[in-house]
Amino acid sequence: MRPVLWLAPVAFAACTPATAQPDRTAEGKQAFATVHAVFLHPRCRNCHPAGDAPLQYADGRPHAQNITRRSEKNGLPCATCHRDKNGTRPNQPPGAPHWHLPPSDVRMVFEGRTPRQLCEQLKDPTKTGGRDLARLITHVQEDPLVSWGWSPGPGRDPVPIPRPQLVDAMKTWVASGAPCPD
């Protein structure tokens, strides 16, 4: 009598969940490396400082003219110098619609964040102005002020990773479960 070998695959298939998905953790962590690289670039980091002063230039020095988060409360809004578009010559103040720092109650700090710290921060809506991950992607993809990072005007280096590549990396990170680096 021959053994019934065809039952083995059937029995194995019955024990395997039909909804099993491949582990995409490594892919998500790799995608997040792109997110971290962009968010720590001076075009992003300078407006997401750890302190109360926005930063300037590639070296991230404190904003000139003693500009701080209090400046706007004291009658000097960012739009006093930062218009709706860039100037045409180097060293003119950069510009984009609604130029501003993140609100003081939700600072959204990028400066000095390790990949893990930034990842955990982005996943916490209390630290992103109420944005969940889907809304963060939309913000990065559509906001005109964010867009400025790729068109910063004369004399400034744009974010070197193309915006669509950043958005794709964010989508991959989220689709893989938004894993944080170790």
Second form
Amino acid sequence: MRPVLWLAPVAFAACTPATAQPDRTAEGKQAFATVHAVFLHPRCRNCHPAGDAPLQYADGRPHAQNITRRSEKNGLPCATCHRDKNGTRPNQPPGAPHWHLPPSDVRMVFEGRTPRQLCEQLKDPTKTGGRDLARLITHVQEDPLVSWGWSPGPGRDPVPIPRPQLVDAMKTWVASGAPCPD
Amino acid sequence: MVKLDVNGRPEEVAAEEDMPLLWVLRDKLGLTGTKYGCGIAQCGACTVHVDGQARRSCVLPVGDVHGKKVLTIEGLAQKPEGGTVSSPVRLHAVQQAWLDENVPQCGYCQAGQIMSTVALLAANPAPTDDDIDAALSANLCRCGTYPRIRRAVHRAAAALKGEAP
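Structure of the form predicted in complex with its partner chain, please, following the form predicted alone?
Complete assembly follows, chain above in first position.
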């Protein structure tokens, strides 16, 4: 009997990890809902289209003047009309540094993505230009073109969720294991 | 005072930095070949080149082009090498193609069409019809000269490659 009594606490300890963490999956999924809401806002979605044409306005209609990725290859880059800052007068083109679409080989589509589709896309470095989740957070936190979503110039609604709230949500999502919604 | 190079000439212009480049070209420098169409970069009539890239001069504050090279329709034709002040200029291949195809009708948009075409052919020396549409759909022509524009672009592309049209 003595050896059995001595082994019993050891066996119990082996089945109960000392570093067990609480399950944060639900918290992560909830945080990702904020990420999805921002990324699909017109200020973000319009330059992350499913097709080759950037979108315009809140309803996401294709860019006027037949503008597509093909335009840039034919001497009509975005910077022909879009400066590095917003126009100051109504109806002038919006602007921010390095105004551009995602490249054709890393399209980073947001338009039409369900929360789960967007989540899986963001976690796949082959679809983010090699950015891991930490670099995605840095991109969202610091990129001046991303900043434009909160200061889009006259006549355009900014992203309603504050940028720090988005960054916090992304950090929470990543810290909880980057779970994808069902 | 804003300093810029316009068609190879250094210029110093007394203008507020937020004055559109188009105003400077037309009202300060007397270069009226570049036209005002919409004022919001929607029609392309005001297209010029800044450091080799097509830009809509109606929404481009002159302060943004400080120290840069501006090319307008007036600077596109060149005097032959070794020519004198009185030597006739040689039209750019795109201008010659425009004449050969009788492209303009009222003519108001054509300076912008030509400047955009020069930018197109610099980026793509052999554009297809779809390429032309991708580049020039942002230059509007109320007379509807689009079929002749397309023919002239192909003619100019051939000329620049040394091919017979």
